[in-house]
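One chain is shown next in structure tokens, namely the form predicted on its own.
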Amino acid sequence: MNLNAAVMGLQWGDEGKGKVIDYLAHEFNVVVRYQGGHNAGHTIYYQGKKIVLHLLPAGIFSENTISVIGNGVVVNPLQLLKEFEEVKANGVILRNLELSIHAPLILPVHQELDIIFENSRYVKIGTTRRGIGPAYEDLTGRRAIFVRDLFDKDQFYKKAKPLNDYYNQRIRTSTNGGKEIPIESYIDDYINAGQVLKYFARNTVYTLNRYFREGKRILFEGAQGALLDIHFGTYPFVTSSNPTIGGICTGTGLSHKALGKTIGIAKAYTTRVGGGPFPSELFSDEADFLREKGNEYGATTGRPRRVGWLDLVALKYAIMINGIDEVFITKLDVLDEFDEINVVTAYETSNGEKNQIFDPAIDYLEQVKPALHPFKGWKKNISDINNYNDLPREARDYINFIEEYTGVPLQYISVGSERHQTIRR
């Protein structure tokens, strides 16, 4: 029996993946991050301290777990070193970390391109402007520079100089902002970072396949969420990689045989950062109250998140395309003070018809109206409850309805930010 597991977000990111990985990691031998970059922020409370990870896998806090940054992750080496220092300052020893030599690098010029591209769009998508998209574009354009290139200054210069010059020329002629970045301004910092990262660098395609053959339990950690997937999300308001199930194979070099069960993560409500359609979005006082209760501000950018009721149409779509076996629902406690709680059970189209189809096309989602199903709130603090049957009946009704609608069990229920504030059924 394959005891590996994949954990991925089922909404527009920010579902609480950091806590979930931290909660599960001690049951696994290996945790591997398979896509995204430092645009993602996984928040973990470790020994009472809030720590936000951007590149390091959340399994780094489990002492006996091997943490792997796979080849599907785009890496800013200076950001990675910054995270090293932060976790070490909190008592974490980086003895079990592996970094793929085949992970593409984010260069400073990519960040400037991110600004130009965002300013030139006919519609702003709300990018974090950290160079993630341009770095992935270089990968698909067959121009990428990789972690392995950091270990030889001449090799790095040979590859990076013409690319850097080309992009500086584009920046120079652009009317959409950005500033030229000479390679001399960062090459020494990158090469010095490479000397540190070399200690952790591995051909992780081979190490991960060896761990799989040896029977080690592997936990796959996704970033962002399914509705931001470049192929299946609300394009163009998406990320530049595949947070969905297929991204695991391309981002690690492991075959589908290694996947095991899939655990989807969803908040008990819905949030979104930046632009894009959001059928269940709330506004005014109700939105402000939910945002403050849930502390809905970006872990990476600090931007206030848009908030809304749980959209079961979108959730069922994400469950379908990822083959989710069970769901880990987070932030149920945020709803403690609501008199009434709603979920979206259908979309009403402009011609008055109702359906349960999540078509990610923005011209469709922007014209539908959500059909809401109301629940009576439980009006009780549930943050200290650790047994499902001890939850208020109204909370259990809410959970049971989600399970019946989606056809997937809610196996884990988070009632607080700490690791122990989790109900396992």
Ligand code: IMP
Contents of the next structure:
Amino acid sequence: MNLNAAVMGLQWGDEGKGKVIDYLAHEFNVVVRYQGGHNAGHTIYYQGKKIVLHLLPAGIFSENTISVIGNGVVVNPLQLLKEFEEVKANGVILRNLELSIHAPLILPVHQELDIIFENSRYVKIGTTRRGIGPAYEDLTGRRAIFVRDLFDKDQFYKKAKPLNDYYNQRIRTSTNGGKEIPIESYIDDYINAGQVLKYFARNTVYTLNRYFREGKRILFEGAQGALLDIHFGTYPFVTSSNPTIGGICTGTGLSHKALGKTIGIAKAYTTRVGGGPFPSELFSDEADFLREKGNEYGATTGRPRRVGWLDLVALKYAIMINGIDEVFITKLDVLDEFDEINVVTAYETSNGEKNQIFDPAIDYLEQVKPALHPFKGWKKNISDINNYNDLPREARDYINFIEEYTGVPLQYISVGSERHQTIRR
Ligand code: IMP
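For comparison with the form predicted on its own, produce the structure of the form predicted in complex with the named molecule.
Every chain and every other molecule in the complex is listed next, the one we just looked at coming first.
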């Protein structure tokens, strides 16, 4: 029996994946990141301290777990070393870490290009400006530099120099900001980082397949969320990778046979950072309250997140495209003080029709009006409850409604940021 599990965000990211992975990790032998890069910010409370991971898998805090950064992740080596120092300062021993030699690198020029592209767009995506998009563009453009290229300075120079020159030329003629970055200004830092990373570097396609054959339990750690997917999200307001199910196979080298159970994470309401359509968005005092109570500020960029009600039309779409078996709902406690809570059950289109279709095309989503279903709030602090039946009736009504609408069980309910503040049904 396959006891692996894939955990992925079902909204626009920031669903609380850090906590969820940290909560589940001890049941698994291996935790793997398979897409995205340090645009992610997975927040974990470890021994009472808040730690934000960007590249390291959230399994790093579970002592006997093997943590793998797969080939689908774009890696900024200097950022990775910075994270090494941060977790080491918190008592983590980096014994069981593996980094794919086939992961594409983010170069300093990629970050400059991210700024230029963003400034020159007629619509602002609001990227994290970490160079994620330009690095993935190099991959599909068949000119990427990989982790494996870091181990030989001549090889790195031979590959990176023409690319770096080409981008610097582009930056020089840009009227949209960005600064030229000569390769000489970072090559030694990158090569030195490579000497440290070499210790962890593996052909993870083979190590992961071996772990699978040996029956080790593997947890796949998604970053971002389904609605930010390059293919299925609200394009162009998306990230450049596949946070959806297919990203696991392309980002690890494991086949569909290794996937196991799919656990989707959804916040009890919705947030979004950056631009793009958001049918259930709130703007009023309710929005400010939700943002403050939920501490909805970007873990990576500190930007205030846009907030709104839970959108069940969008959630059902994300569940469908990922084949989700169970949902882990997070931050239910943030709704504790509301007199009334709403969820979106349908969209009303400009010609007055109601439907339950999440078509990610922005022309469609920008014109739909959400049909809301109201719930009476429970007006009670639920953050210490650890038994489902002890939840107020109104909270259980909310949970049951979501289950019925989506047809998927809400197996876990998070009522606070600490590991133990989780109700398992
Ligand atoms: P990029 O991934 O930096 O290219 O940004 C593209 C879009 O994805 C922007 O709207 C970002 O705010 C959003 N995004 C990227 N990573 C995350 C994340 O981890 N959480 C939430 N939003 C994200």
